[in-house]
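The data below hold one chain only, encoded as structure tokens and taken in the form predicted on its own.
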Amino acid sequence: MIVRCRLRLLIGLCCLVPTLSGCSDRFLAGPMQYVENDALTKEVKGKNSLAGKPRLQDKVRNALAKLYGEKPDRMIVSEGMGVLLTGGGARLASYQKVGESKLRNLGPDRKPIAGGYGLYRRNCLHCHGVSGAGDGPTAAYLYPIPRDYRKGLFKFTSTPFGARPHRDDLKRTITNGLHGTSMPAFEALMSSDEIEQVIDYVIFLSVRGETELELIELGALSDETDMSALSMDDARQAAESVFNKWKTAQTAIINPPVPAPPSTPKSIHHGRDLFLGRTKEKLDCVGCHGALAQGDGPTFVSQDVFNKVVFGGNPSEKEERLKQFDEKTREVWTQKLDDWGNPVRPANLNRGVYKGGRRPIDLYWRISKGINGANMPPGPNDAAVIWDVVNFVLALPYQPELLTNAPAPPAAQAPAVANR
């Protein structure tokens, strides 16, 4: 069973004070530190990492507190950041601080705002931690695991395979939620001008997670003994690099050449087709969603395989669990986690749930340019091919017969027969 928890901490409204702000956490259950990533201190898998480097691990650490501030009640916004977010970055606090003064924060109403920390730790860090991590305590508990920021990957967007998210499609998560996950929509918990305030804090923390990783990324390649190594013109170049990624990808909407078609049988039929892999394009969407589009495409373990890896105990022991098959189970399982290491399933097409939004325009982007970090690539370049495959797909649950009565491939595309 898919624990879908909706708990949220009773954390009371604070008093914020980022370097744009400044005030003491009274009202909250007490002072956060930002939590470091792994690979600064540890040997991970697959990734570099700065064990055994304390010099240079103390270089990051000191970076990130001149860019970013010290701990996240002391936020620093550098200029090169600021045009990412609203009024240059002064709506993550409740107060800002501009030289020696504080002025507090005021909503469209006139009323105080509680700032893009303060709605993040009343709403947020249960699940997605104080670093944007996905490591709250309520986060092992939850299938599937909540976002890590720090990669500055979002899986539900509009811009291009790969690129960082448009504002809006962050926008649209927070506000609808994302269906058939722990990830609740806030609509009617949060104005949008609040959403707007977590929108800033959300980036803000994904901004300093990818710049502490660039920066260990090049602590990784340096010799511990160079004093010269990891220098802050090192990490404000790092850091000028991920705003800059995040600023291309606030122009770089995909916008379809063509509009949707009508949902007509030929559309749909088509678009089957295409699902089935038996027209000219070769799209191989059997392969993850299966024959029937049920999520058990042969490229995945099996179903039960799964459920008992993910939901058959302790969520801290699904290793321990995965040991008891063979090792071919946990070769094709290692192949098929997402990009920040945990098992992905491919959708049950036949549910009508789609976690980035039930829109046309949203399925054409899942399927046009992919789900990033999700083992979902990008698809063909056809316009129309990706709209027929959208009817499709919308058409499915309301009519099951088009797969289970599908016609068989014709007889030239089964495999020939050896003669022995």
Contents of the next structure:
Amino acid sequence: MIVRCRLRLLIGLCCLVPTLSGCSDRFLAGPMQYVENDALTKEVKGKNSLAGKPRLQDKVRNALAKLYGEKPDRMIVSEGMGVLLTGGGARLASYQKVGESKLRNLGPDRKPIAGGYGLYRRNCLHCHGVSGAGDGPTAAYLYPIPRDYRKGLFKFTSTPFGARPHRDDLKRTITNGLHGTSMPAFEALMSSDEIEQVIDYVIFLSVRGETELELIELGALSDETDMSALSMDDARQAAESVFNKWKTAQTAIINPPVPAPPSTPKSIHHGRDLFLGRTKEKLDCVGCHGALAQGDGPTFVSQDVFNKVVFGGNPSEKEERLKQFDEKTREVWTQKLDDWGNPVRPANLNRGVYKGGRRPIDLYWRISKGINGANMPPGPNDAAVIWDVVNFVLALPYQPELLTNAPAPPAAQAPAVANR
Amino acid sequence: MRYWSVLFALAAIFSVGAFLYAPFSPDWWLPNPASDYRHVVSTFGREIDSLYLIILIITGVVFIGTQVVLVWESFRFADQKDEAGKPVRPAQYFHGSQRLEVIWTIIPAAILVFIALYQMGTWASIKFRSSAPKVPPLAEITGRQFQWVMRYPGPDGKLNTQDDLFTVNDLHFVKNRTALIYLKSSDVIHSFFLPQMRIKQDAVPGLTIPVWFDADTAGKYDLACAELCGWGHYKMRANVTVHETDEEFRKWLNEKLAEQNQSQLTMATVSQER
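Previous: the form predicted on its own; requested now: the form predicted in complex with its partner chain:
The next block holds the full complex; its first chain is the one shown before.
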């Protein structure tokens, strides 16, 4: 009897509960909170952290809340940051504080606008996360994983190596997407005005994240008991220095001194020799990209190992999977992580897929100034040399015989592969 | 009891009303250009719409007929009681009527066979590879999570050469010219959907599928993915532009090619910098 009653109750509940609770997603729309940088509260391997310094941690939190607002929907735009954003930050959101006091409601016709904040929430947040840390709910399913803006580093830029990106760089990435990654093209999904608003918010998040990092670095050097450590003035200075990095980058765009020469066999063959490191410039492209430019150079772990570790199961158990390999492999692995601590692969140049764009100028930037945060270093200074490599890279997918039938090197070289 | 029939009648009237109203509302009617929402832009669109309307009329007539009978019967024969409160006529059970069953099997079967035969020509002209137009391909379109990568032949007119033009989510062709594309997928199954041209074709990994369509009105249209392909499925939208003339299309192509071959920033861009 009891069993029957329970069964009935169970069936009843199964019908009742979903009916009464409905399909609401209200539980998802709780108050939005910035996610703190791990280094604020936890020990992070190879990085400074504020673990065990609760007073300094609170100072960082307070400083961030004063400078950028306590929550994503309570935004504060510092005056110093205004010049980086369209309309001094007016397009970030409808309601925000400028400086420290004023509250303003902006938008055409005094109507509330979604602003960069609203558009970001709708289109970007699910991968890039609330604080731009690349930790949104869909991020775990992606490779390469979404960009963490908080370092201020972006890969595909037109500014010098290590510099902050130009607005146009971010615009290109959002408009065209990054081919070969999960970053979609937003040209058909947002108007160019909306894309500008999103760029504003990305810059806002990046500046905020970098200030947080700077403060952690600063705090790591200070003593927990020092009452004057990490004062609000220090925080303002740190923020100011972050703004300045972005401001300098806006005028530091690199323009090739000469246009690309026509893609003649001579130029392509010279590019091939440069790629293979057979010229006086001694470029070491092969070390990473491999002798056939398949992205399998000897300075990286083999594709096989990479696949086993990265794609071999639960993404959070990469470290365990790495342990099955010998010490040498593990060391190479650690050396070749990118600046965000994630595994990267050199590009396979035979596929004709160029993440940062396929225009000659894009490839010029990649080769001449390297790729921020990845293991691609800045290349030679001579524009003519770079253009030959660009011509070679663009021709390779259509002429694989350039490398498969490459003439033997002039002198016998010690095979780098044997050291693997 | 008999007033239940009113409820059934209302439901039927509402459904029929919705279908009668639809042709007078651009939002309710089939996807067509905003300028003239009853004008179907593509050849196949007109054929498919006529098939659609035929089916709609057949099912509409059957629907109205069955609803009238249903409502009338439940109104007419409910609540019939004599002075004593007993039903006038008790319910009778019979084992079935062969004649009725044969009728209601043959009529729908005949309708289905008619539709199946009647649509064959349209299906063949849209889907059979043998009816693919003998024109040079407009582009090769590859679905990938989550965008449409389009590759147009460059100045040499051949696909898969170094001068090809690459665009993302941007389809262009000329009005009154049958556009032939090769559809591919680089990861999962996507579906190439041009609502205004009534074209829908799955993109299947490993297959190269020719798809052809046209439009008789220049303008902007939509391209979407119609197969749930992953978390970013809804982001796979693209712009479709139908050009008025060949020259206009060529001009667009050349502009895009110049952009793709850009090797220096223009003076305008450099001086714009702060």
